[in-house]
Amino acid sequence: MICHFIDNNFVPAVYGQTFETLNPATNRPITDVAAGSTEDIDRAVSAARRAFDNGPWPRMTAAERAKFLHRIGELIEGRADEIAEVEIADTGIPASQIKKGAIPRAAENFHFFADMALEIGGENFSAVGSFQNYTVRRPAGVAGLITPWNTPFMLETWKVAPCLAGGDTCVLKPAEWSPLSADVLAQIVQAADLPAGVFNIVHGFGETAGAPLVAHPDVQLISFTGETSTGQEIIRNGAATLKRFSMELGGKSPTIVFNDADLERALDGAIWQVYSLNGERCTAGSRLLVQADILTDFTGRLADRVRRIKVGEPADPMTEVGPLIHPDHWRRVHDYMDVARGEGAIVEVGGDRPSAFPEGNYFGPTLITGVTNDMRVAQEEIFGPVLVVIPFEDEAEAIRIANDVHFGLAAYVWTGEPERGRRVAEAIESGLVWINSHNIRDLRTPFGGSKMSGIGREGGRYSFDFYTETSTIHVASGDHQIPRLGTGGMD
């Protein structure tokens, strides 16, 4: 059984409740997991609060904390194969994409933020009159970290590493559909010998574990990655205690292909960006905007490639698309096929369970054509291996269609004209834009969305803007005049 991790100990739920986590390839139970409640959250937050108020962690130098973080990164590297196997079984993401991408990136997150913490400091302002002013950063408090079920281990480390590097303590609430790799992270933190209470985990459901974490008065920060509607509810729940929020929410990101692009590379990028990770990717380029004069040729080549994507068991190194995370999510993705047909679109490829996989949550890579941007399948996040194709005539229309959506997380522009690439990229209402590339991350740069895709930025120094408080110190260097009250007159 998977337990909570509180105050450096693995403990069951206060009331003994558990839930099953399923293998997406079979929907058979893997193991039982402790189901957290308000009481479990209270225990974890109390441990984190004690560690913050009385423990050594916030009072260490950045260099001292960095040694612990590098140790965690090294332990992740040492257990990379084991973590990958756990992640594959719990999420259904193909082995090649977990082993070559998500797990190495998880270790890199700890190494990167350990080093970054040494570079982040305050600012000095040149003396004005008789004052010298400067700023210092200090740990902000207890953070609630709520993570999604897609690539959970990597996304957990993306939050935990800068949180700890900044001197905060935390309570992590992993997604209930993929809780297993968080337990390995707890084992690694325990082995790294962090002070008790610095890092805690409470498993469970959003309503019974996530909500009390968000509302808890001893939690100052909430970092959440997930669905937009859930993010809205989290902000409402945390408003009473004026929490600081970092929200990375949904997306319906455009991939724009102009007729002068390197079409083979654009094809590779468009396919990877929506069908990798089983389509369960927040930055998926799920709307493909293609210039009208290349639409027929490009879509034909695209359909041929999509038909040949290898669906298979996630542990198979040749598999390119595995099963979706959960039966409920499979039904949600499948329902959108009826929505598409009802709106007059054409499900050109896929759209259902592949016949070779009668069990589990397998959903064939899907291509939908005949789409206009006002359709639900063009406006709503499906979060599966589903790509919709929308034609455009010219640059102005491409920008208009790209921006005509409530989301604004990522965008991808493919063109052979550098100036147009920059012009279009800067006109798109999105937190992230890649020109002639799929999603390649530079951890120094800010990550986050605009519009309904989120609030705030994390990555590089931007993570420390969230996880630390800035205090301004004003130092008087002379006998400047101070107005005097109560002396019988103003000087």
Contents of the next structure:
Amino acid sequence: MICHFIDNNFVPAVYGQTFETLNPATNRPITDVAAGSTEDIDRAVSAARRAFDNGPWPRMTAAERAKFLHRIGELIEGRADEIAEVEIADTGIPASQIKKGAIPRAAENFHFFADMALEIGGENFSAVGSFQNYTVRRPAGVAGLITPWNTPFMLETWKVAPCLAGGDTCVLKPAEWSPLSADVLAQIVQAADLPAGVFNIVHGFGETAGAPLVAHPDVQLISFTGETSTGQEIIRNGAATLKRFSMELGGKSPTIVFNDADLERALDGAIWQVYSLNGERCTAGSRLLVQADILTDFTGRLADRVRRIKVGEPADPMTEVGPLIHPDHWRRVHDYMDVARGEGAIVEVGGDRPSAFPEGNYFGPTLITGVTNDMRVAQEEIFGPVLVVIPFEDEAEAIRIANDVHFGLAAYVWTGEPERGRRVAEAIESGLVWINSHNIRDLRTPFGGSKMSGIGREGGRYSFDFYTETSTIHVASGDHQIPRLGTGGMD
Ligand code: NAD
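Compare with the form predicted on its own: the form predicted in complex with nicotinamide-adenine-dinucleotide (NAD):
So here's everything in the complex, that chain up top.
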């Protein structure tokens, strides 16, 4: 059974409740997991609070904390195959994408933020009159970290690493559909000998374990990654205790292909960007905008390739698309096929369970054409291997369609004209834009969404803006005038 991790100990739920986590390839249970409630959250937050108020962690130098974080990174590297196996079985993401992508990135998150913390300092404001002013950054407190089920290990470490590097303590609430790899992280933290209470995990459901973490008065920060509607609920629930929020939410990101682009590379990028990670990717380029004069040719080549994407068991190294995370999610993705047809679009490839996979949550890579941007399949996040194609005439129309959506997380622009690339990229209302590339990240750069895709930025020093508190110190060095009340007159 998978337990909570509180004060460096693995413990069952206070009331002993459990839930099952399923293997998406079969929907058979893998194991039982402790189901957290308010009482479990109270225990974990108390441990994190004690570690923050009285423990050594926030009082260490960044260099001292960095040694622990590098150790965690190395332990992840040492157990990479095992973590990958756990993650593949729990999420259905293809082995090649987990092994080459998500797990090395998780280790890198620890190494990167350990080093980055050494560079983070305050600012000096040179003397104004007789004052020298400067800022210091302090650890901010206890952080609640709430994460989704897509690439869970990578996303958890993306929050845990800067949080700990900044000197905070935390309670992680992993997603209930993919809790297993977080347990390995707890084992690694225990092996790395972090002080008790610095890192805690409470497993369980959003309403019963996530909500009390958000509402807890001893938690100062909530970093959340998940659906926009959940983010809205969390902000409402955290209002009474005035939490600081970082919100990484949903997306419906455009891939824009101009007729002057290197079309072979654009094709590779467009396909990777929506069908990798089973399409369960926040930055998926799930709306493909193609210039009208190349629409027929480009869509034809695209359809050909999508038909040939290899669906298979997630552990098979040749698999390109595996099963979706959960039967409920499979139904949600499947329901969108009726929505598409109902609105007059054409499900040209895929759209259902491939016949070779009668069990599990397999969903064939899907291409939908005849789409206009006002359709629900163009406006709502489907979060599966589903691409909709929308034609545009010129640059102005491409920008208008790209922006005509309430999300603003990522965008991908393919063009042979660098100046146009820059113009379009800068006109798109989106936190992240790539020109002539799929999603390649530089961890120093800010990551996050605009509009309904999020609030705030994480990554590089931006993570430390969230996970630390800034104090401004004003130092008087001379005898500046102080107004003297109670002396018989203002002078
Ligand atoms: P979700 O919102 O359903 O759940 C995310 C987490 O929130 C889970 O741990 C869940 O238990 C918890 N939760 C649910 N209700 C809660 C509540 N009331 N209070 C506190 N916690 C609660 O999201 P999901 O389905 O797990 O993940 C998919 C979504 O995540 C997609 O919308 C995707 O775009 C988004 N996402 C965004 C990014 C990004 O960086 N912007 C990255 C990955 C995923």
